[in-house]
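In the form predicted on its own, a lone chain appears below as structure tokens.
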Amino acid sequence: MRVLAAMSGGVDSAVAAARARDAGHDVTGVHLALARNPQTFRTGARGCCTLEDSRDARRAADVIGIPFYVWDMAEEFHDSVVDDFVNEYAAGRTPNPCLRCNEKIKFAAVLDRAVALGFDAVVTGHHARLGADGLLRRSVDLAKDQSYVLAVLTRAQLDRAIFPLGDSTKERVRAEAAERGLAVADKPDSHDICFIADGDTRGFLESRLGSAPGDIVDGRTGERLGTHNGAYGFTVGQRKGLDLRVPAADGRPRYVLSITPVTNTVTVGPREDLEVDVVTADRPIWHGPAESVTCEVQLRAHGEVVPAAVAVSPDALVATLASPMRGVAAGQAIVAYRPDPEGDIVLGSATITAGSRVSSHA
């Protein structure tokens, strides 16, 4: 099979490309140039859009012995990921740019171009499993599992995806890279948001959305507790950085409960007011066998899972949680899993629109 290996410059994608070649595939490596101006992006291992990463990917391809190219995807990345990130925060939601990158870039724009060029599939270094049965499962390394950010993929996209690392721990991947003589064997994992050079998300958003002063109010009394320079700088569940001028009567900390862009208001309250037991979501991508199912759901990347009853229609997903969860933010993904001895199976995902509390729990 003729496959295209997406090589970020990190250890995972390098070993994935090598394993694909060892499996007998005709492999071509490609590095995605995602930055309009790579020199302004962070160096080292904190991002995935640097000139250093491109050089690391090229050197890995040379060691593996496969052809290598760089594809300029900067405009597509800016339009589909960066602009989406800014627009989502402006609308009071909390996006996941890694998820959007997988959906719009790696398994849409890249896959479409690859197929047009005669490739059969795209290989990536994601830690997830995709077996002969076509089912997407968690990685054996649960600490590194990335099935959550892959749950947005359609059946057609999964049919053209290969994830060679899902049966290995990250420790094993690094050891194998060293055995293969890959210089990236000890390269640290990337962290944070790759297109925010200094890691200052609020500053990044303010540079694009401008200062927009508004009020911070108490969710129970409506009392004005402080001000902010932009509601986009907050996310549901946030505790730090509120700079409240009026302390709580009981001395307990307050958390962001909601963001209302129309009035530019941030509402805060005690931790228990964050609890929700019903989550609604739109744009479902569903691989499950039924419109209603009892399963487990995950509401954030690397977040805990909770049993839930999930009802799915073509346009919406509603999950009734077995126990309340906190910090459920609109814009994040809800991913449904079916527990399985061979690895939890992804049933589908949707984009969270709201969380609510409709019942009491002991």
The other form holds:
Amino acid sequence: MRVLAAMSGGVDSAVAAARARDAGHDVTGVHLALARNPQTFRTGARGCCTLEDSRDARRAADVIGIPFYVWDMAEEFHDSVVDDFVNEYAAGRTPNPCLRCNEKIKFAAVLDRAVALGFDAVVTGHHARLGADGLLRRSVDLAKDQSYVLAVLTRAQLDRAIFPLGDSTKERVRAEAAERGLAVADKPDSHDICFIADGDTRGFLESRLGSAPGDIVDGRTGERLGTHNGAYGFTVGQRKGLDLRVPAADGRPRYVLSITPVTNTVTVGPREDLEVDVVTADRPIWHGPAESVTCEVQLRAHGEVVPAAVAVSPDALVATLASPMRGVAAGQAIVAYRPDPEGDIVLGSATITAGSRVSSHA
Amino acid sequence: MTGGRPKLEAMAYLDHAATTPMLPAALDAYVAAARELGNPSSLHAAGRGARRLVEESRERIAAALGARPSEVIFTGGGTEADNLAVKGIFWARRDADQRLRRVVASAVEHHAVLDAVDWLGRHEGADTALQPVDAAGRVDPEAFAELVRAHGAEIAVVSVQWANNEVGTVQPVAELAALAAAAGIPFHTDAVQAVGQVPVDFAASGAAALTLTGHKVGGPVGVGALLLGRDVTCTPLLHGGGQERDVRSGTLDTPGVVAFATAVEAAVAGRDEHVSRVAALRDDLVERVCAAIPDAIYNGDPADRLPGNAHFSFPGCEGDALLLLLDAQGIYCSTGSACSAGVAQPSHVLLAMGADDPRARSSLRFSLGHDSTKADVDALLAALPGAVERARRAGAWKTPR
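Could you switch over to the form predicted in complex with the partner chain, since the one displayed so far is the form predicted on its own?
Up next: the whole complex, starting with the chain shown before.
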């Protein structure tokens, strides 16, 4: 096949491209320039798309022996991922920009362009398995598994995706990079949000959305406990950074329970009030066999899984959890998995709209 | 096809405006000189031997281009020569007269000039003004005369290229230089693309300074020259041994200089034959491209342009998509200037000529040179229609989803 390898300049995508070449594919490497004003150098594990990353990707392509180009996707990325990120926070939700980038950039804008230019598929260095059976599964390296941020892909997108790393641990990938003479073998993993280079998400949102002071109120009593500079700076389940002047009566920590953009209010309460056991979600992408299934669901990136009964319709997904979960934020994805010894299988995903507590507290 | 160095016989190299293959004579001269020992500034026999090679080269370049040997300042290439001329003449003139703070360049200059001008504006308090061009990319002498009449007493230096690197348009250099000279303003011209392609005579041009470089004329990369009139004062960029007329420091690259001179001499001596042969190939290319892709836009001046240059916009295509598709078939061309990250930017030259952003992004340059053949043009025409069709299908990717 003629395949396009998206090469970030990191170790994973370099090894993925090399494996695709070894598998006999005709591979072309492409580095996506996503930043409008790229910085020259990477700072630690943060940021991406620096000129250094572009050079690292180019040098990896040289070593692998494949052609290499840089594609300017800065406008698409800004419109589909960065603006979406800001808008979602402004709406009181908690977006996952990596998921959105896979959905709108890597397996949409890039894939569409690649197909139009005569390529058959896009290769990435994601840690997930996608075998001959067409099923998307977790990586063997559960700590590095990225199936959660790939579960948004449709059947058509998955049919044109190749993930060569799913059967390997990150440690093995690094060792292989060194064996292949790839200089990125010991490059630090990237963390955090690539377009917020200093890691200060709240500062980034404030610079985009401005300061919008509002109240922090107690979810049970309605009492005003303090103020904030913008409800967008908070995420459901957050404990730190509330800066409340009035201590809780019982002295226990309080958590963000919900964000209400209309009134610019952040509602807080004790940990148990975070618990939800029914999760509703919209925009489902469903690969599972039935409209109703018992499976496991994951409610945030790197979050734990919980058994659930999931009902899917064309427009919505409702999951009834076997035990309550905390920190369920609107805007995050709910991903359904079927446990499997060959790697848990992704049944589908949807975007969380609400969580509620149906059963009584224990 | 791999990322490694491609085999020459397997490709159609249509990117001579980027760099030319070295002439065998220049390569031989380089290797022979590189075997010799000696710093041209040393006083012993070895040094004198190297110095002799350098000075002979200087004389050969001067003779080929209508300059005096003392007017040839060797540099590390075209970018350095452009920076030296623009910044050096600005500094010298402003230091002599504080009223001389204005720098004028055409809007279609190479970035080696544009960015130097921009730097002077941001760091040296220069007033910078870019002269607009017409739809063919040419500076209007009448508008330039008007500028000189209005601001001549403030202009420190003017820089207008001899011929454009992207669309190949040849500027009315002698006319512009005469207007500048009449007002006592030093006129610099970047002739990197012009030498060996059109007649270039430094003395006859009336220019105060002229840039040329080795690798566009079949010589090596990394060596070039600024022809600098003997009466033009210029403050150095590089300080050190003052090897080149105290205007440029650094040990001279003897083999590079010898190969450079060999290439310049050959390019100038063979120009008439080269022009008639390459222009005929180029005309054939243009005719066939326009026949195969009827809506292709032939950019630049249809007549008054560099003989090897063919520059098109292909509506509905992204230039970098076309480049990728042609590259995969062993056909090498260019979208214009690439930035350091390799991201294709819309050409400032096309934009200055009045093209809109999509047209600027849809452009591709084919540039022929001394080793180009009909087989190269045939190979391009065999691949281009399919590539354009495919790139058009991919063109929709920029539309909002």
